[in-house]
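Single chain ahead, by itself, as structure tokens, in the form predicted alone.
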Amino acid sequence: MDDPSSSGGWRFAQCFGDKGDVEDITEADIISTVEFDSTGNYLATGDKGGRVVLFERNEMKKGCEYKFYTEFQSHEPEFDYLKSLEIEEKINKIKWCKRQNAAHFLLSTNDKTIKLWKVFEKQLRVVSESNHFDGQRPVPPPNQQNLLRLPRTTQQDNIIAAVPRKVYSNAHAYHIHSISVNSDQETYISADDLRINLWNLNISDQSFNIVDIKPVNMEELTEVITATEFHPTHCNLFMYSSSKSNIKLADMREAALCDKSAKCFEEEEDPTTRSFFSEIISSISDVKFSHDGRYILSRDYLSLKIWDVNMESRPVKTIPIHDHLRGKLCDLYENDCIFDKFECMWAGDDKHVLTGSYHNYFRIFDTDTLQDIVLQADKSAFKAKKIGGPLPGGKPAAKNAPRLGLGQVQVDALDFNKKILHASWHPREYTIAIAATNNLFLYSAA
């Protein structure tokens, strides 16, 4: 894998979807959820329209570029009449399993619904010839018995077709907002705010409770899951995040419910600082293992952590993400903004983080240096050439390449609507691909 800051930076490289302007966005176009698979060869994207998106790698450019592969619609709007809840059919993870045989398999989640999706190739052959029809011209029918013709058939065309295998349904009491499969191929886990569940990919009627945070009088609640992942190559670990700023790392060896064995990883909050504010800032809205194993990524409203799974007393790196929105948190309380989750993501040598920010800006950081660089998915990228490489000395960026330090923007003038929460990382390239609203960005570095 090329070290993008000894090769120029990172580079614009494509955008999938429409590029009009942002009033006119369909809010089922909107992308909820972006993953490579484990190749890198293929990417998919999910929507709020409950769409599943498949790009494949362009073989035949050069550089790592992708081209439309096939669509299909996994999920329908449903309605629960016994809780008079409406169910959206949003989108909101999907997961690869690793390749097996010439099929694709992937996991696509909405609130309430999982389903494990076969994507394959499938000739389409047609009769060409019969009694009644050699090709498309009409033959008289046959009147004696020896010039009676087998039918036989031809390919006609190639399709891609899409398929649920298995339907994972009636588990969760709450909105799915995580699954991850686990290293054996086996199985996966699906997380709702107070469970997570454990199922077999072939065993669609029935999951295991493996951690179960729900309190007997809900009055009680004070804390809720927020993302879960299974470790890279252990498949007996996986850990989950709370709202509580906390992350548990548990062994599902140890006991068949995991929520009381487990490690916890927790920072003590600085008393000086604890404000209205603070158990919103600190929730943890996504974590990652490293590919190795050995750190876990963490992302709150403020900042990213990296910790090292031995040491649970403090993370090992903390990354400033939003200090200048520290003065803000009143407007973003307002507004909601507050409550947005965004996504982290390590890079495939585990030597660079990803995760997003307002305005359409997100950023990489060097997990050595903490060196950072400051992108913007944005219609610019059409028209900039080059953008990235080390961050200038406090100079402004040319008009049509944004490199400035987010400190360097004007908080007044960003703009809130537009925020990157999903991305994913090439998982051997350094490629990346960023769901902006309703466009599918992809940026490289050379």
Contents of the next structure:
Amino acid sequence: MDDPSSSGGWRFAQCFGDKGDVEDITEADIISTVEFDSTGNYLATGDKGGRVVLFERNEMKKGCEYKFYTEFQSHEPEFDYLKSLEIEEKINKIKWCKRQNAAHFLLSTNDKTIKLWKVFEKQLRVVSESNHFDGQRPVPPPNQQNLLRLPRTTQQDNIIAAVPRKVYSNAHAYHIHSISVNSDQETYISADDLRINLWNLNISDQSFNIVDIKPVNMEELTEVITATEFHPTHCNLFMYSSSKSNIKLADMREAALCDKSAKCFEEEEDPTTRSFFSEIISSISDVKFSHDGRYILSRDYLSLKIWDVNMESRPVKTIPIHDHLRGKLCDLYENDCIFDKFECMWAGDDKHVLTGSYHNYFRIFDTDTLQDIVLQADKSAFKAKKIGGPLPGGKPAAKNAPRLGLGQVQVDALDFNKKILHASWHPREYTIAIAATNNLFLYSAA
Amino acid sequence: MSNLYKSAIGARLAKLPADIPYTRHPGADEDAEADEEEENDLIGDLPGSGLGPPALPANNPRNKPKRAPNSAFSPISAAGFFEDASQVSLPDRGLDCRVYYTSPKSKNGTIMVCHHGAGYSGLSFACFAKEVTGMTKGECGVMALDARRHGKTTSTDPTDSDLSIGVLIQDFCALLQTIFPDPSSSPTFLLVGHSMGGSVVTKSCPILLEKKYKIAGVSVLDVVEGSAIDALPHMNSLLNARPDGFDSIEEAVEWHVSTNTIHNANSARISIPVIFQHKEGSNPPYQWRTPLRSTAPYWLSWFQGLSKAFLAARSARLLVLAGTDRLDKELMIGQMQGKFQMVVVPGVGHMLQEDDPTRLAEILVEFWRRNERVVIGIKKVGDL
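Since the structure above is the form predicted alone, I would like to see how the form predicted together with the partner chain looks, so please show that one next.
Let's see the whole complex now, leading with the same chain.
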């Protein structure tokens, strides 16, 4: 599409959440992770208050529509008495397991504990007849042996129950930020800042440590692990990214400890562009394998990089996201925004990639042409839906709103408190779920 | 990013060479030039008395050319910071005490009663008082006094020079009893003392409690008995470095700011003018109201027994330190036993109530809020 103001066929579909003013947000409602399951029919969100909300695709409707399925409290706030530290109940990641029976299984994690939840429909049975009640009115209890009856139950309601099946705790000294289920659906890895552990889903009291980058002297700490993921098809391969802008691909067949990576994807830094902040902004905040497993998508502060798994020396594509922030790095360091961890994701067919930015903007790029579409997850999206027109992010008439993508950017008007950090792409169709603070936006281009 | 990563980056930042020291006031260049000029004049003179190395290089006050006062350091009136200022007469103590007061909204509210340190005045709490009033929306009142022989407090006996701890404590208690004669209807006090004042309020606490006043808490600012007593021998050289006086109030304020005695120029402009008095005929004209050297005989009495008295005070206890000071043995044991709350305020000097009044106000308002709810029958913090 040559017209940069078009929305590329993306339409706002739904919004879940308070939709209220930014000033009144309850901290516990802020969404901290979003994840579609492997079929795309279920969508999970985790929030800062430790709750997991599941949505189900409404098959009755033709278009893209999700309805509320169930909600449960996954994690509670805890206190580490030894270190006198609070353990936040915020859900850092949710990952679904592939469906094996009627129940859903998903892993949810906070800073310290991972839980395997089983979500299933339960039929509630209720006692309808007993020795005190014959179904219609109360009866006196029998006084003869042959009048004793067994109680009868009838079906009443179907409820959706969520039960924690396994709790994997006490394996991480630092805060867990990533989990990834293996393609064998038996093992999974969990990563904190310095270590990655391998678990078996069925065993909750043991895990293997497979990566450890903790320095002997913590004063010399320079690098932390920022994200990790299993390969989508090869059950022995996984990768992890670090704050020192490298991605390491490790093969578990080689050794028990995967400190020595099989491949290391690192682009040589251009010494001319080096600045005080170049190390911080080159830190990779998220890595994802493409669905076919041939490419790796990595997000650092200012750009997206697409790597070919076979080529370690440099990425095949580099996409700048919000280069206009390069001049504001000092201020962004002051307000801590330079440390924001943006997620990135592939489309189901690996032809597009998605990542978020500030002021509720997010961008979708075509991996071949690098054409981008800029959208904004904002309340104005609802109004656009009513009018039936294209989204305001692309509307040329929106003169007051800061615009990206055409070079005319009013950087000072950007609201750095509204950032799209978490999102998820439907594995089979062009539907995306965007977390904007306490609201969940669904867009569809199907 | 994780806090671990942020702190690692922060630690590496901290190890980088410090910024070049920057001069805040526009008069900096003038000063440098003036000093150079007058050093040339003094080629013939031997600096100092010849008995030891001079503490300050060749700044003979008698020969310094008079400079126009730097308006960036002109005095600011305390009128905007306290509700009112009054003189309270204490006839049996022979004192006419200056008291700065902002009353709390309700009669039975709480007042933070602030006692300044040696050589300073109640106005060192001016900025702090304004912050507290703002933060609590007037709910918490602030009272700051000028102690004997300080600030605008005068005594009926001009030869009186006794500043020993006993006298100061009696003065303090007498003042509170005169202003609030009836303990049952008086507001609750939150005693705040800076340096020497810390000692006064800590040791006054049991006396006031005996007289049935309600004490919500005792807060000591930047004084630790062990460290203070250890530092006493070094005071001499510190005092030698002080000029005898200044040509103008602005110069006095500027001196305090440039020697980093007070980091906050704004606060210095309020609190410094009052500790100087204009003495006609003396050179330089503006002399210290309370020359610190004259208080030397009483120093030991101020600090001896402070830690013990602090730990034994029967109310909530708070110790606010500037930078990471070392606690003495008694306080360290007390802190490990959880006997008091300790807060370290980074980035401030000894006059922490002036350098960062906002932060101190936050700390004390939080301290007050946490300890203000007094329900009869429930043991208060500090009750044995």
